[in-house]
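Next up: just one chain, as structure tokens, the form predicted alone.
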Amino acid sequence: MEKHMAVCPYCGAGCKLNLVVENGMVVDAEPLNGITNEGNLCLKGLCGFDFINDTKILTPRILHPMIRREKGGELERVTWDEALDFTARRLMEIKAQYGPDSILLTGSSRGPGNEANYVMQKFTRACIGTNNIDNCARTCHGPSVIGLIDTLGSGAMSVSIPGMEEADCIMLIGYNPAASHPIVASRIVKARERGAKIIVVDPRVIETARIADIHLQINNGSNLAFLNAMANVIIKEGLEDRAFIDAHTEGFEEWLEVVVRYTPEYSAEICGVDADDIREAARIYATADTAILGWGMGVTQQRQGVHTVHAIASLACVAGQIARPHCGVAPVRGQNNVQGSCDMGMWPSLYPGYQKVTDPAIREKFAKAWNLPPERLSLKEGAKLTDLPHGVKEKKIRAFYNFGEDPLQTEPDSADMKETLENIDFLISQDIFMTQTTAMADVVLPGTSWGEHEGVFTASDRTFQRFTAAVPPKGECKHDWEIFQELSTRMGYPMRYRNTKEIWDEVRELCPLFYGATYEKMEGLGHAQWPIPTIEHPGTPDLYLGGKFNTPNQKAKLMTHEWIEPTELPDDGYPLILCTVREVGHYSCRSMTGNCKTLAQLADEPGFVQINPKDADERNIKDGDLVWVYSRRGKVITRAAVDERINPGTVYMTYQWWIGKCNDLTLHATDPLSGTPEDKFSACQVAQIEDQVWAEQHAEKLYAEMKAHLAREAAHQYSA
């Protein structure tokens, strides 16, 4: 029996564990004393390992490369040389005919590691010649990255996850850590036990609300009005940190012009909470010795996601609740390496290390390092992942390289995305499982799974940690970075890395924020938290100490905005609000967790719609009934979970389910500043199904057909 050190591939907490291997199979996971988890693991960490073994519970592993020789033809197993030659030829033809900006690529935050993402963005920029590279942060915490860069200069948590335990006040808005990050939730519980005040701002009675000193059940879509009202109270009652504002911020007068209009009484009408409760929350937050303000996708997946992050960062600055230990802002990232994907430049406006693609001096630096004339690197910001549907419709995007994501499951308005992928000239999917997106691909490239490769992940709090391989690659799977460099070499830009350490050392040399994060420092249970500018530097748990922000003048820019209603409001035909949320036992598109025996037994298709008893009674719906949920985009069958903790007038669905797919229903409207979809607010209706026997059979049939379709597509890898 062998044990191999790894970092959990699920949420962004960055928990260390051992993978236990027996007879070439991963048979167990054991918690290690990592910086974040300290000997603990959540449900997914403990039970989410056996997908590596190709259990085929949900969908098969991809073990061999496949291509379609013509659009709409059958997938056919080919050699790696034939697959890469075919892919290189098609990409070069498209580039020659339509230009490099006709090709869009997306990185992966679900296990490949920083090195693979770095090589992919290098392939995108140095070989293809475009900045059309993005990652799943676009659909989740893109507003956090943009909003924090606008205000504070760095698009990341300013505090550490362990440091949350030491704060005197923790305020959560639009964030349910018990479901999203259980290990972070345990830190919040410990903070509460040592006397910290807890403020929860959420329409639902989430788990953390049960231990909160105050829970404000604001109306869905009213975050910005609420935050402006808190700021109003802080100013009106003289709770602001005037010395900090004067010394370390700019834009106070413009910020104040908006804030003065949002009295608690005015905002209470928008938010649906008591004005005095807004005052109480503001007082608790502003007067705490140290306070952390944390948020999740309840903030970012809104029409005003970036605007709301501006308001959050400014609130922290005005209250003086930043730039000190255990005191600041905490956007806790969802996927295990979504922070790392952003760190590595999987972003259409940023090179690795958050260096702007529009800066000629930065372009010069990367061109020199990559042995290119500067003009080979574009100074134009690239397209976003959420630009794909209209880009294809307008014939601007002709090829899409999908790396380790399943946009047909995770992007809004799935019917529109399906039409997009059907109509694009060339679709490449590089993955470990036959997903719904991969089943539509013209080229299928099998990468190695977590557990089969090594590298570095970045946790939500900027902590780099190494992980190692537990078992060798299965079948003909190649490491993702090897695929990218072999493809790049075929397309005329050679890359010849021998291992991930060579890649990581190149990253360090090009990114001053990361330079001190050596493999040696991250050996075993070691870690390195950026910024870490020198080898000797200990790392930085708390950003902006002393009030020095990462802006050009080292001052925070105070910003807030007028509240605007969500895009699609309920009406007589669609009287309910649909909000998407996370599932504690499953992850992302479920291709990984759905292939884990224990996790697959917890819950299965067609998933659930969480609904308040009042709304259920009005529709004659009982707990556990199969129901229809429909919107202007589509209609799905799912199971009702009647729950009094759900606010009336709103229903909640997780996005892991294939048959009860909430993204068949969600609206493809985006925050204009970030391109992030407004997944937290769509109009919908829920209807009873009278014949429950038929409903059960229908859901079972749909699920069986979906699984059979993916299994058939995967089976082509074994055909002659």
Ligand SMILES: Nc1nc2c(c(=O)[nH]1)N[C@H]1C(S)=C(S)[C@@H](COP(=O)(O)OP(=O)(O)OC[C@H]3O[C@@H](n4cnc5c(=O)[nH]c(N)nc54)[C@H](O)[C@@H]3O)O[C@H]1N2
The other form holds:
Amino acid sequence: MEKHMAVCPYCGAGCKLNLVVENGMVVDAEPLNGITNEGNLCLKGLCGFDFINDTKILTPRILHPMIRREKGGELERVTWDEALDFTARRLMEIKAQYGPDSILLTGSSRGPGNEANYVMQKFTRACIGTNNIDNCARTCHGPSVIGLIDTLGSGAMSVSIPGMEEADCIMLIGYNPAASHPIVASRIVKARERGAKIIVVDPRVIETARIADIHLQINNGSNLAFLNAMANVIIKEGLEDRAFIDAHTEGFEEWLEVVVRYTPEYSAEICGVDADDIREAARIYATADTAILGWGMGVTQQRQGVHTVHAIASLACVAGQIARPHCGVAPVRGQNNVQGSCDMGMWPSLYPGYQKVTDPAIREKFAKAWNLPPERLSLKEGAKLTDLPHGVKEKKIRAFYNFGEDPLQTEPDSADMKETLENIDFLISQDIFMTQTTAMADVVLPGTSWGEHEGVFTASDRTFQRFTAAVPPKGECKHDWEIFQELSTRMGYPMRYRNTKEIWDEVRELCPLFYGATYEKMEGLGHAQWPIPTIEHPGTPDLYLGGKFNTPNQKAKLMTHEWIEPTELPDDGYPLILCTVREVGHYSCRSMTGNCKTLAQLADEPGFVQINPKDADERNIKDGDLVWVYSRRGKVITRAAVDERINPGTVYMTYQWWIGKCNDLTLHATDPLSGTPEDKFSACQVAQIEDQVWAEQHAEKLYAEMKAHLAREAAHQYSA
Ligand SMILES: Nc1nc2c(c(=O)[nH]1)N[C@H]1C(S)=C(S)[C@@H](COP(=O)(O)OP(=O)(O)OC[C@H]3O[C@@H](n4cnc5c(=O)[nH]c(N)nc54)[C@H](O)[C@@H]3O)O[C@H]1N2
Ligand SMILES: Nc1nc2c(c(=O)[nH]1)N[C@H]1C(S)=C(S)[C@@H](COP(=O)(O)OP(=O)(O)OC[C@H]3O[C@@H](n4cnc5c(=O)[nH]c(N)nc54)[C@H](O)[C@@H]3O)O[C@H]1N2
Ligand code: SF4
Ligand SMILES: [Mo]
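Pass me the form predicted in complex with the ligand as well; I've looked at the form predicted alone already.
Everything in the complex follows now, all chains and molecules, and the chain you saw is the first one.
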């Protein structure tokens, strides 16, 4: 039996663990005493490893490269040389015919690690010659990155995960840690046990609401009205930190002009809560010795995501609840390495280390390091992941390189996404599984899985940690970074890294924020939390200490805005709000958790729609019944989970299910400032199905067909 140190590949809590290996197979996972998890793991950390072994429960792994010589033709197994030659030739043809900006790439915030993402963005910028590179943060905390850079200067959590336990008040808005980051949730429970006050702002009665001092069940889509009212109370009652505002912020007067209009009575009407409860929450938050304001997708996946983040950051500044230890803002990042993807410049406006692509001096620096004349690097900000559908319709985007994401499952309005992927000239998918997106690709490139490679992940709180390989690569799988460098070399921009450490050292040299994060420092249980500008530097658990913000004049910029309604409101035909959230035992597109035996046994297709008993009764629906959910975009079958904790008028589906697929229903409307889809709000209807026997058979048939289709596509890899 061997044990190999790794970091969990699911959420951004960054839990360290050992993978236990017997006879070349990963057979168990054991918690380690990592900085964020201190010997704990949640269900997914403990039971989420056996997908590596290619269990084929949901869909097979891809172990050999495949190409489709013609659009609509069959996948065909080929050698790596042939696959890479074919890909390089097609990309060069497209670049020559339509220009570099006709190619869009997306990075992976999951298993691959920072080094593979760094090499992919270098390939994008230096070899293809475009800034069209993005990652799933676009659909996620993109508004937090943008909104925090606008106000405070850094698009990341200002506090650390262990530090959350030390705060005297934790306010959560649109964030459900018990399902999303269980180890963070357990820290909040510990803070509560120490006497911290907990405020929860969520339309549903989530787990944390049960231990909250005050739970504000605001209406879906009303965050900004609520936050403006909290600010209004703080000013009206003189609870603001005048000295901090004067010394460390600017824009107070403009901010106040908006805030004065949002009296608690006015916002209570919009939010559907009691005005006195808003006052109470404001008092608790503003008068605590130290407070952390945490948020998640309930804030960002909305029409006003960026605006709401402006309001949150400003509220923290005005209340003086920032810039001291254990006191600040916590957009707890979703994917295990989404902070890392952003750190590595998988973002159309930023090089690695948050350095602007539009700054000629920065371009000069990267060009020199990458051995290029500066004009070879584009000064123009690139396209976003959510520009793909209209970019293809307008024929501006001709090729899409999909690295470790599954847009057909995870982007809104799947029918439109399917059409997009059918109509694009060239689709590459580099994954570890035969996903729905991979099954449509012209080129299938098998990367090694987490457990088969090493590298560095960045946890949600800016902590870099190393992870190692436990078992050798299966089949012909190649390390993701090797695939990019071999393609780049074929396309005329040679790269010759020998290992991930060489790549990481190049990242450190180019990114002043990360320079001190050496591999040596991250050996074993070691870690390094950025900013870490020198080798001697201890790392930075709390940002902005002493009121020094990362804006050009070191002052925070106070901003807030008028609240506006969500894009698609309920009406007679679609009278319910559809809100899409997460499933505790399954993860994102489910390619990994769906292939883990224990997790698959806990919950399976066709997933669930959570509905209030009143809405269920009106439709004659009982708990456990199969039902139809439909919207203007589509119709799916799923199982009703009738639950009093769900607010009437809204139903909740998790985006993990392939048959009960909520993205068949969601709307592709985005926050114009970030391009983030409004996944938290669209209109739908739920209907009873009379014949439950037929419904069970139908759901089963759809699931069997889906699995058979993917197995058939994957079988081509064994056809040679
Ligand atoms: N088990 C599991 N864990 C995961 C994931 C997974 O797929 N499975 N995904 C990971 C990823 S990628 C991410 S980004 C994180 C996300 O983690 P969270 O941010 O917790 O995401 P959600 O559960 O989608 O939404 C959070 C809450 O927002 C509430 N909400 C909805 N609309 C509103 C609103 O208008 N106002 C307010 N105040 N609240 C609202 C919902 O009721 C929900 O409780 O989780 C990560 N962790
Ligand atoms: N309706 C609705 N939709 C949503 C959301 C929502 O709340 N509601 N949430 C959104 C959010 S916050 C997010 S972050 C996105 C997530 O959306 P995605 O990023 O598409 O989801 P993941 O499951 O994380 O995709 C990871 C993919 O990478 C592959 N993979 C894993 N490890 C490796 C590796 O080492 N190498 C390679 N090459 N591939 C690998 C996996 O098999 C999988 O296909 O979904 C979004 N979609
Ligand atoms: S909390 Fe997140 S990182 Fe930790 S074990 Fe669970 S899924 Fe993995
Ligand atoms: Mo996410």
